[in-house]
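Coming up is one lone chain in C-alpha cells, specifically the form predicted alone.
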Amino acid sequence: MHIWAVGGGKGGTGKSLVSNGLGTRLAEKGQQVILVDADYGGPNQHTYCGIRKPDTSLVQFFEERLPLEVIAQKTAIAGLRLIPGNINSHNTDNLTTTQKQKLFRHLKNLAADHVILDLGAGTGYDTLDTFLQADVQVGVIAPDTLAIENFYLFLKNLKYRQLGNTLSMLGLRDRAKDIWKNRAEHGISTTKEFVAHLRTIFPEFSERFNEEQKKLKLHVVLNLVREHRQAEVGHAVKSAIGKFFHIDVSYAGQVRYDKDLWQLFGQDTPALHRGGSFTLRQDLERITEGILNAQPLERA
C-alpha cells in the first residue's frame, strides 16, 4: 500500500481538486483507493465526491474510536472510498500531535492499494510531518507570484523540519541548538554552513540526513492555467526547486482553468464525472500517469 500526500502551503491552489483527480484516475485503473480529507479546518472532499452529507467522518475516529475501515464511505466511482474530514465538529482544527500521529499509523493498515491525503493549507508541523512520511509527495501551485512564494516557503519549512526531525532521532537536537546559538564562534553564518558543520562533527547525522533527504521526491502540479504562456511557470518552478532546495523533483503537468467548475458541485454525482469536466479529466489523467511514470510504484 502506498500513501500519497497532496500539499503546497497556500489555500486556493486546488489541492482538493488534484487529490480527487488522482484518486479517481487510480480507481479507474482498477486500484483500490481511499481518499482522506486531512484538511481539518475546511474539509470539502465529500463535495467533490458527490456526497452531500457524509454519514461518518474523522470525528468518529478521534472521539468515538471508530475504525477507519468503518468510516470509509463508498463513492459512485468503483474502487474509490472516502474518509471525510471533521464535518460539523467543534474540534475541526485543534487536533493534537498525538491524534494526528495516531491517524497516520492507522492509515498504514487500511485495506487499499493507495491512500491519498488531501492536506490543509499552511506549514504546521503536523502537515509537514505527514508530507515527509508519505510515499508519494505532490505539491500543487498556481501561476501567480503569491502562490509560488508560499510554495517556496512550504519547501523551506519542510527542509527545516526534516533537519530537526533527523537531529531529534539521533538525540542531537539540544547540541545542535547550542552550536547554532553560538554559531559565530564556529564560523557559521548560514544554514548551509550549519548543516556542513554538523556533518563534520557528527558522522552519524550525515549518514541519516542523507537517507532522509532521499525519501523526499516531489511531484509538482501547476493548476489554474488560463493561457499557454503560463505553462512555463511549472518548468521554471521545477528548475528552481532543484537548484535552491536540492530536492529530487519532477514536473507532473498542468491543469487548465475551468470557469464552469463551480457548476459541477452540489449534486449527487462526483464532480469530475459530470459532462462538462472533460478537460479537467484529461489533464488530471495525464498528471496521474506522469507521477506514476516518474515514480514507479511496486506493490508494497
The other form holds:
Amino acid sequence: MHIWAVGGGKGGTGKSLVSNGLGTRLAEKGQQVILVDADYGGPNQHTYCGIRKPDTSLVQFFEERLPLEVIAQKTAIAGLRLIPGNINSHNTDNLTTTQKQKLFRHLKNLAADHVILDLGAGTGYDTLDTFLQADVQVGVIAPDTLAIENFYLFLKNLKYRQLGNTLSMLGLRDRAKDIWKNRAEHGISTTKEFVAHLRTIFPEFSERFNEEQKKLKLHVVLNLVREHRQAEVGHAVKSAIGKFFHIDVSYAGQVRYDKDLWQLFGQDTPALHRGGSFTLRQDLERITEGILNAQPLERA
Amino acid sequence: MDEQECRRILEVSADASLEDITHAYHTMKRIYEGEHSLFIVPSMDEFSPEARSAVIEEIETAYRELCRIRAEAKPQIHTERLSIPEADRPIDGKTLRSLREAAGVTLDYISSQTHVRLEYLTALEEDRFWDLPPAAVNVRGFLSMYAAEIGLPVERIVPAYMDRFQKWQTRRVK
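Taking the form predicted alone as the starting point, write out the structure of the form predicted in complex with the partner chain.
Starting with the chain above, the whole complex follows.
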C-alpha cells in the first residue's frame, strides 16, 4: 500500500482538487483508493466527492475509537472511498501530535492500494512529518509569487524538520542545539555550515541524514493556469527547487483553471465525475500518469 | 564537469541536440537572470545574490562545456571512416561527394543547416564552377560551411578545392 500526501504551504492552491483528482484517476484505473481529509482546519473533501452529509468522520475515530475501515465510506466512483474530516466537532484543528500520529499508524494498516492524504495549508510540524513519511509527495502551487513564496517556505521547513528529526532519532538534538547556540565559537554562521560541522563531528549523523534526505522526492503540480505563458512557471519552479533547495524534484504537470468548477459542487455527484469538467479530468489524469511515470510504484 | 553533470544542470536529456541544449540554456538564463522573475524570492537566504550568481555561473559553465564536448565529438565520428586525400593532392567535386556520402549526410540536410542554396552545393560537387557565385570569397564561405557540416577538416579541404576554382577563374579571364 502506498501513502500519498498532497501539501504545499499556501491555502487555496488546489490541494483538495489535486488529491481528489489523483484518487479519482487511480480508482478509475481499477485500484482500491481511500481519500483521507487530513485538512483538519478546512475539510471539504466530502463536497468534492458529492457527499452532502457524511455518516461518519474522523471525529468518530478520535473520540469514539471507531476503526477507519468502518469510517471509510463509498463514493459514487467505484473503488474510491472517503474518510471525511472533522466537520461536526467543536475542536477541529487542535488535535495533539499523539492523535495525529495514531491516525497515521492506523492509515498504514488500511486495506487499499493507495491512501491519499489531503493535507491542510501551513507548515506545522504534524503536517511536515506526515508529508515526509508519505511514499508519494505531491506539492501544489499556483502561478503567482504568493503561492511560490509559501511553497518555498514549506520546502525549507521540510528540510529543517528532516534535520531536527534525524538529530532526535540519534539522540543528538541537545548537543546540536548547544553547538547552534555557541555557533560563533565554532565559526558557523549559516545552516549549511552547521550541517557540515555536524557531519564532521557525528559520522553516524552524516549517514543517517543522507538516508533521510533521500526520502524526499517531490512532485510539483501547477494549478490555476489561466493563460499559456503561465505554463512556464511550473518548469521554472521545479528547476529552482533543484538548484536552490537541492531537493529531488519532478514536474508532474499543470491543471488549467476551470471557471465553472464552482457549479459542480453541492450536488450528489462527485465534482470530477464523468461528464463534469473535461479539462480538469484531462489534466488530473495526465498528472497522475506523470507522477506514476516519475516514481513507479510496485503493487503491494 | 563531465557531460552528465552538464546535462543535469541544463536539465536536458542524453539525446538532446545542440539546438535543444541552446534552447534550454536561453530559457534558464531568462529564468535566473531576470530581476523580477516570479520564481526568485529575494527575501529568502536561499536566493542570496551569491547563491544566484553561483547558479548562473554553473549554467554558463555547463553550456560552454557541453558545446565544447559536442563540437569535439562531431568530427570524431567520421575521422576513422573517411579517408581524406593526402595533403598535396587537389580535391575535386567527386571527392567531396564521396566524402559526404561516406559520412551519411544528405545535401538537403546541409542546405537546411547552413542555408546555402542547394544549387550551389550541387555545383560544388559537380565542379560546375560557372554556376557558382563569381567571387571566390563566396565560394570559399559555402565550401567551409559544407565541410564543417559534414565534419571534414576545413583547413585541409577548402584550400585544396579553392586552388582549382581559382585556376579556372584565371584561365577564364585570359
